[in-house]
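There is one chain below, alone, in structure tokens, taken in the form predicted on its own.
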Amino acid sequence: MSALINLVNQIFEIEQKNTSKGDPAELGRNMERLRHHLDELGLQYHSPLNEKYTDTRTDCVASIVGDLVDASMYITKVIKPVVFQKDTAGNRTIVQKAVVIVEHRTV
């Protein structure tokens, strides 16, 4: 399962990259085959960037920047994503909680 995890976290890193350049079509259809491939073997992955954040919340390991205030705490940096192992039965379990970075921010 490690490595499955792995490849996980490496396309998730292309397509951040991927991102922050622009989407290529070419490179945004083979992204979304692989995420296709991964979901036949029953794993998905989450990007929470931009979630409101509360220190309750089980799916992320977040260091913070700044002072912590509750009420206006956004993830503003995802270095790892959420990853869900899904059974026959459609239920999701965390495999693998996101690796964030969260900050103060005014909405």
The other form holds:
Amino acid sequence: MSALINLVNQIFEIEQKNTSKGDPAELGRNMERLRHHLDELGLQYHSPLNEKYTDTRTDCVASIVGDLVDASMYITKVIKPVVFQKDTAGNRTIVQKAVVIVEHRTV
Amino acid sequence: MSSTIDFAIDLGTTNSLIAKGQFGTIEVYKNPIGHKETLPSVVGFRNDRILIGDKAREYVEKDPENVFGGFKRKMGTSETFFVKNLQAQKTPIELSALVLKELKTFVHNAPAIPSVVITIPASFDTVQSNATKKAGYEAGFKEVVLLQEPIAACLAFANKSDGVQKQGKWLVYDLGGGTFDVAIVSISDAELTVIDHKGDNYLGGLDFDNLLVERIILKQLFRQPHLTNLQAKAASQAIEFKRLYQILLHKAENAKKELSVSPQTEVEISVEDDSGNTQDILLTLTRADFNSCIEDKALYTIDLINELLQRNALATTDIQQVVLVGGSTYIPLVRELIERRLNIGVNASVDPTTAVVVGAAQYAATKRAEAHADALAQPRSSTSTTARIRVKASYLKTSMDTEELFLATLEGDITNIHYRIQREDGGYDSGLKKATEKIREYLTLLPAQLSRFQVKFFDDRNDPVEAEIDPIEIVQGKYNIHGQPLPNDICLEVDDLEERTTKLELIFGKNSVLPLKKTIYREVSKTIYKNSKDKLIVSILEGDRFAFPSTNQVIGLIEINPEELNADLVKGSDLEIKLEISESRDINVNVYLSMTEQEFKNVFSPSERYVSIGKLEEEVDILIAKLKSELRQNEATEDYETAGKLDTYLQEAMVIRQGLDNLGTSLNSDEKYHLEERKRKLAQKYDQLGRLRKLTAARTEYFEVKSRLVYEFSQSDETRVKYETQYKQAVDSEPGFVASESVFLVEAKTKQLRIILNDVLLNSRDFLIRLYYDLAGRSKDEFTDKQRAIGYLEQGEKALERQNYNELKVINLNLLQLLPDKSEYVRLKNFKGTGIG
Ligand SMILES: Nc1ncnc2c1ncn2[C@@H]1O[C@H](COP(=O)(O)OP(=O)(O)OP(=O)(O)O)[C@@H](O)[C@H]1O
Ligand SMILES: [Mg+2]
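And the form predicted together with its partner chain, for comparison with the form predicted on its own?
Let's see the whole complex now, leading with the same chain.
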């Protein structure tokens, strides 16, 4: 299992890099295909970038940078994604929490 | 119920664990959220929630007025923690009790835990020890037995390593995340005692991570060109730098762990350079680099050991071995220094992060419990018939928001009750909240799917309290009131090579809500040569997924002509079809051929129709063939009513075919649409006519074949064993496909079974003989080649005499080939299909 999760993390990193380099279409296609095959294995990942960070969120491990201002904390950087495992009935469980940086942001 | 204590807790400064020892095995429990064995010993009071563990730790530095860790160091003192949010004081005992209560929730397979062993540092005096006991009672344990951490560790090692002499003195070296402890333990058959100990409360793995960042990673980073801005930001401690520092700490910890097993590792860091571009910088870190950072600290632990030995007038030779405890003892330098400087053997045979709790659980498994669970179980069982709390919940079952409000009214005795709501995937946790008559909570939903939440109630000991409440189920984003459901199935037409026809593959089911998007991966089903006439046809159809493809309307079509290809498209190469349907029903089809790296796309709007003449011709031909063969069958069974209808359809099909033939000379460009429409209507009528009858027939046939196969299995064990797995596979999804409306599906399953059955039969002597006599008994005129049939029959006679059944099998098969049943397949010989398998 952990080998598979590591694989997901690598795919996520490649995807991140690809996006930061303007997302060349050919690579994007392979990325989507990878996601598709992971899904066949029951694995899904999600990047919570820019999502709101709250006290009840337990899908991430956060490092809080700068001031803590309740009710306006956001995920500003994702180091590892949330990884879900789907069982045959389609129920998902988190098998890896995301590793994220959280900051105060005014929207 | 066990008469021994069984449960043990390592209540650590930074991390705590819970384990159970029973029947000679130890189970270290995992946090149901995040599946980690360790629970950070941190408690937070954020607004009206109590957060314990990982979640609380995140806030420990940022919200120090409400979030507390390290309280173990304050046990037995009169120091308290002022919680700003509560405007109240919390004692270290109360905080520890909360951690203990949280650990209880890790245990999923025991109703209540009356007794527990809790470990304490060797340095704890009577007052500190009693404080720990009190925390245990506050957490609801009836009986608390204390055990010193170094002794617990020694037990884990003593039960593991057999080669070592279990007499004399051991050193327990415990280097964790934040503290260092060393103890001399005297071991004898009868007793383990801590002779003396020493430690440093501010030395551990966290320090190493920081050192690695400061002394190695940042230095190397600043040596890179074009990063002067970064250096300036570091100097001014700008927010960008603080963010980077957190990332680096995380990477440093990973690199540190890597370096425990390999001599070097790489760290990749994304930073913004002076011109504002993101640069990926790859740094190589060696174990030597890391060692140079931590050597001072590691040597300091050796100094402490030497002092400890001196103080006790012991020489290193008096020590049998050093047992390693704490995650940081994975570091090779730590092990080396102990062995080199002290010249004592090191024992690392037990996982250093769980050694304490494992040893404590081994102890608990042998220690008689004074308190009994019955005392606790009594009131529980008496309440089990009528739940103590009744919940009236109200919330929306569907939501377009990312959060949904949950309201509930509680009835029953709720004094000292806490509730907690958790999402089943583990991504949401309300934390512990005090129950009031009315509770309200915003629940975070998983996007575009169903979220299930459990509401649980706990008493002041954190034991679960029974309540009458169903799980909360909320669907997010699905029932968009603006979204329109699809009126029909949308399918892709693919080849069914065995049947030499095409079939439908569902892309979006009827009632799916627009907009929709999906990518389908298929293989090319036949090689398409650049210089051939074969086309690759991507045909998107709207209609009924269980009907024949030709009854459906084509709503999107991409025909790829061979001359458009960059190269021959080889059978088996990948094909990607991306399909998007917007809310306004524009259909976006994108076909990508991975072999030639070509992309073909088209947007179709539903007001237009797409007709491929070649494809239409083929469809009409197939339809004609089917009609003819069915017409013959119906005449044979004297079902003249059906036959009459089929005959009309056949006439109509002929007319359409004629029309298609004349298209080349026709000037009317609308004619092909007209013909397509006629064909579709005709195909629907035909499909309708036969559907129910065919479905019943198909189902009947399926069960016939199945029961025949079951019969054969009952006759021969050998056969059963040989074919059982194949058979199981075939009938696996039986309830699903038998109930489905699909003739295709039932037929396909029947075929699968028939293949097995044929195989079974063709290997059965009795059957081969019977089949032969059946064939021999037929009129010779029935065979397509009378002469050859007679030849085969003669050979068969001889084979029978010689009892050569393998030969008989071949002869039977040859004879079957001469029967005209195959004739309707011949007409389909020129089947072209879509090229998509
Ligand atoms: N393979 C490894 N190599 C080096 N360090 C490691 C390894 N695995 C874990 N660690 C470090 O061990 C530390 C955690 O150890 P452990 O869980 O024993 O500490 P703890 O019990 O929380 O701390 P304490 O005993 O101080 O309360 C972390 O700093 C972690 O980085
Ligand atoms: Mg420890």
